[in-house]
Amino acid sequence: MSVSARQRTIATGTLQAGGLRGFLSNRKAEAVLVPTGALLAAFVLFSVFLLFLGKSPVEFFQLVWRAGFGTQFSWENTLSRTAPLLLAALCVAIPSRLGLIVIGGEGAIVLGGVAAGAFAIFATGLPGALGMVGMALAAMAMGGIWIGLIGYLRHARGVNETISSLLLAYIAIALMNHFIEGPLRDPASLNKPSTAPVDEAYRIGNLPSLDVHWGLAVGILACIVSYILIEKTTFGFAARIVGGNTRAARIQGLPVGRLMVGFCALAGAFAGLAGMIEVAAVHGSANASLAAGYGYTGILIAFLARHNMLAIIPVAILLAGIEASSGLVQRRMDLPDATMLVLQGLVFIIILMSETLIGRFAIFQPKTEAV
């Protein structure tokens, strides 16, 4: 037997006698580290821009922390903003899982929001809780149908899900337009266009004890049923297999159209529910608002979180904190609104690139014994 053909039987060997519990756990410390060092490079790339404009970086970070997570206050409007950046996230990593880059979340978010409202409206005189859950699931509806559509125009004529997905962005940003400036609209929202406004009864609460609505408790527990879903269920292992390797699934048997259909709709509904929780318990109606930008900020946090349904809680949280200091950092630092995406934009190219690195690294390589 040869030198090398020895080194991988020992190696081989030690995996199987215990050494793979190791190796998954330096596999788990590059999933950890590779993207945190990511982020502290893109801190760093932006604090030179800062110089560059003749701002203090460190004044910049402090006004962050104070805004985003100094106070009780900033913590609440921190974890306010976090709650549909968690289902916008969820709409980037489950179709991830089957090999899918889906960055539509965005379109799914509107359109849930305009399904929530017309079943707000529609729908008067229901009880409380039959009304919440009426718009929510025509939320789910419409957001699961839209991005269920480019799951299937992925397996069913080869379109590219990216592009398929930022078209149709557009296109619902364009048909919520429609709607609550035309069909939809209350003829009493004057200066903004939006329907009528949700009954009492349909609208969101806060939790106990915090000015935070119940909207953050559903993404996370979101998040829980998506990871169980994924890693713990043989639909999420049948997914994760196609994600692998689409042609060997197939010769498996394994229902890939379905599979890439389903979460996909899945996926979809999730950022729907999210258009149904700013109208609920933000906006009370539908209207241009809608449009914030959640579903571009969760394709970010998906991918600093690297797809996991768990990691993505704590990197919605850190997003969310910076994006709610946005305003305290304008005024401040007299800095243009544009600053932070700025910022983002830097974090999300830096993890692009970081992405190469994955596997590159000897310290998380499972260790073999030479002969």
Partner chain sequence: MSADDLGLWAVPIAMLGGAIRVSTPFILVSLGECITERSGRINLGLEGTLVFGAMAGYAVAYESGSAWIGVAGAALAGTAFGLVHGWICKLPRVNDIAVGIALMLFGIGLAFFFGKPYIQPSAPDLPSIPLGFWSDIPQLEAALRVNVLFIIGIALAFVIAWMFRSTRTGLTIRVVGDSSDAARAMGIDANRVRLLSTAAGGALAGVAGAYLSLYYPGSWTEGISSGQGLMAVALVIFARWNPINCIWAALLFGAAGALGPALQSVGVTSGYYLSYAAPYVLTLIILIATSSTTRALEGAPGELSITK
Second form
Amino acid sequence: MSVSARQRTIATGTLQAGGLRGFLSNRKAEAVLVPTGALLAAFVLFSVFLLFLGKSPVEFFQLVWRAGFGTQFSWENTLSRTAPLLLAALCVAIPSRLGLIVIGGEGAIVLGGVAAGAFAIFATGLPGALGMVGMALAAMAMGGIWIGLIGYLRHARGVNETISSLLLAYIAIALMNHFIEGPLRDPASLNKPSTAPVDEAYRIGNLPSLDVHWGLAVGILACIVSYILIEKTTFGFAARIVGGNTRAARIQGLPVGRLMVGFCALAGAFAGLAGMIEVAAVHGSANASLAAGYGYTGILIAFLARHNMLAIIPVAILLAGIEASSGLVQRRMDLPDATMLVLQGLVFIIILMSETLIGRFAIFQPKTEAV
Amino acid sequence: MTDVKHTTRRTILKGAAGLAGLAAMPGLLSTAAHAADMTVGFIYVGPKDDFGYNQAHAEGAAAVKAMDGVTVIEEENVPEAVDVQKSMASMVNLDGAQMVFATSFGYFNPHVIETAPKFPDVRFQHTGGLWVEGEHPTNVGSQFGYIGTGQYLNGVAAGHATKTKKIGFVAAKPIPQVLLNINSFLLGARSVDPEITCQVIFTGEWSLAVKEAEATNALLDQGVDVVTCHVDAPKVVVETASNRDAFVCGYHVDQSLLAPQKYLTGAEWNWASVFPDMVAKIKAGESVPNFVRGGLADGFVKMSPLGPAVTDQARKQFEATKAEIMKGDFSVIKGPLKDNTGKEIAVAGTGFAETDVALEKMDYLVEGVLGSTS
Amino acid sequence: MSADDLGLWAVPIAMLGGAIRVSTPFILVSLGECITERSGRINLGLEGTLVFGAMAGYAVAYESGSAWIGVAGAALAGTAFGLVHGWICKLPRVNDIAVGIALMLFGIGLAFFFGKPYIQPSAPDLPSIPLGFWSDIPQLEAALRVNVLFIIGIALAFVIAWMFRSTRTGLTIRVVGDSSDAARAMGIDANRVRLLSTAAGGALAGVAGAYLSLYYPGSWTEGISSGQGLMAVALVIFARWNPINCIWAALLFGAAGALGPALQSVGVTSGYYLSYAAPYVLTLIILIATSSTTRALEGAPGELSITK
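Now that you have shown the form predicted on its own, what about the form predicted together with the partner chain?
Following is the full complex, with the preceding chain placed first.
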């Protein structure tokens, strides 16, 4: 009785002594507040850019809000664009835990889409769920092999993963075009070379009462699973050690090679899955429209989320919202479509610059006397 | 050259002044929007002043903009993905568009087809698609022009201009619309001289400047001396060819400004004569057919004015052929004709009129075209 | 051999011409990147710099009426981008590769934003030198019509090689690139050297962009670059940070790029997407063949993040 009362007093005491300061004295708060501050700073800078051009920043951000988040339709617009971005961002964030910068997720997305399309051609007549799972597995295997190869080349041959992933992305797009205009082309696709239409039963539908397909749920789930894998399991722990210092990890006897190939393959599998979802939920067949640049937006999202798998979710939604509002901004403010690229570039730069501030504010550091 | 530059610069200055004026008077702009009782959206896959496919449509949009009581809203660089579905929906939901022109071919299936049923009161128009009764939504229309016949006329001009008897075609992808243009170009030239051959190079992409320039150079290295193309933005092909002293025939829009001396003629879209009429009908509540096609005679397609390098003899045949086409019932693809693998396409006495839907499924290159469809 | 019927000979001649035409931007960007990487930084943002340089060069040339003033404008714009990259990377804990990707996005965005009014007008072209005047084969003559920037690029490679080998500036850059500690011991401000090296790299990337918009293909469009700025970064690695090798790497890449259209023009038509991928496959194969885990990359600057 007395013991528990005492504990309660201590707890209350800590809380009282802490308050705002207690909340701030913690790295997690820092990891949220610094990038948020940077985001706001980027918006301010962008406003100056707009003022310089004689445009109203107030109108701009109102329009972004309205077209990205302001109405039910706007939310659906934003969330529909979010799905592939989540998976594309994972393709960057997961290898980054090993210290690898993979920028060729686009390649795994398009080849994943082709693999899914090919599966749908050759395995017709399955029950819908089985067909979808088959397409997903084919796409994930394809993407996994593609990005896994990058991890393998890095480990076995010391080939820089940034460069090899870039080259492989170009090669992947060439392969995609070759297959959809050659061996896999549906002769009926006429002016838009595509694989044969995916069986209606294999198509991914919408979430209940929302005009957003199930890909969103898959993407969010993938982020959560990745978060648990990286932060809560020994694999993730081992990967983080490799990312911190490969040589030390090797001396410790960690299976560096297997980790590199495995994490890259997982990353590629998610990107491949994004391709499958594009085919099964949006395009209805594999065609050249698969190369829509999601892989490149994914790089931006992963870095803005500081490679945190859960942070990817809000950042992807924010970016999707900005892209969703591009049209309205073009129509209402007579600004070119590139406006959003400028904004994204600026946000990216300022957030990267803010990295330097992490660990610099005394207020965020745990107080030694409090311990 | 200085003349050309002068004109373009003046046009731009005028445009800039206009924009500044609009920006300075937001009040006026919104009043105008209120007075309008119809909003029409245009969506382009690339920049709308690309001297090509998108510009051809933007010229149509500009003509619609000039109509009374119509507001035009536009979006550029919209990918053929979920983006275009949402752009169409956004134009309807947030700007109250009652009619949307989705202009890129790749927008049709599935994007336009899946978006249209969600907005049954909105009319969607698409360029190039094959609308099918019973299969596609009734509020969707697809328009296209028999521009292959224009390429035939290009071929007539090219046939007279070539000295090496080799003409060239820079093509994006081996799809029916492109194949028809290639075949028509050669057949036009062969109506002048049956010895002429046409070399084709596929770039594999709709818009890829360096590859288009390389393809043009590769053609010229083979002795080709007249070039035309079917890519989204012919600017690079036209400039590269004329810089190497080859003649060029344009495509999509008038590119004579880019090569005043070497430009023979060009097959252009004439959407400015088509779109306003469609918009007016929809606005008045009248019906517009779902499947609209037209050629030179219908004002869907037009030819660029003949350039200074066109000889009198060439001009005579060009005008005569054009007059014959204007009469109707003209067949570019007619027998006896074989494809370039030796397969029979049409026996003597038969042919495909330009209106024949079978031509929109073309999968061959005719005899005399050097290249293959796969 | 008649002048207009070269048969299969057309392929090597086209590849020679293609190598010269297509490689110039690769030579310039890779030389710039070579300087930057030798100082221990990597700038992946050169793609954005190149695209912005293409726009700026075209716009300035159009407004001033002189292609060369356009080139100067592009160089200036490129320098500015280089300085921004160098300045941001000076901040502690900031990753140079990530900053490069961000600047790539930003540069492309700004180029498209301000480039809209310049898609239509025609700017003056850069002149070329007819080095093939002696030949009566028109194909060869055309292939040897060489732009001044190509010659400048080649000359520059030798100058930079000499600079690294025999000048104080070159030595300073190399020391900074190999070891920040050694540089500090010698009293060299490593950040300042890297800032200037990145600025020099940016300037060359800007000029490379101007080559694209003012000479070949010779117009400003949003699709003007097919990744030249990014590929140059890969080329520097397989050129082993040697400026002279950059020339060979760029020429090889350019020639491989000309292979696709050239093969089609002589009747090899199937699978052209695969022949279009040849330059990338070739680069990858060379990269794999020359990389190794056991020894550090020969010639690699010690401070370079991608080879650590």
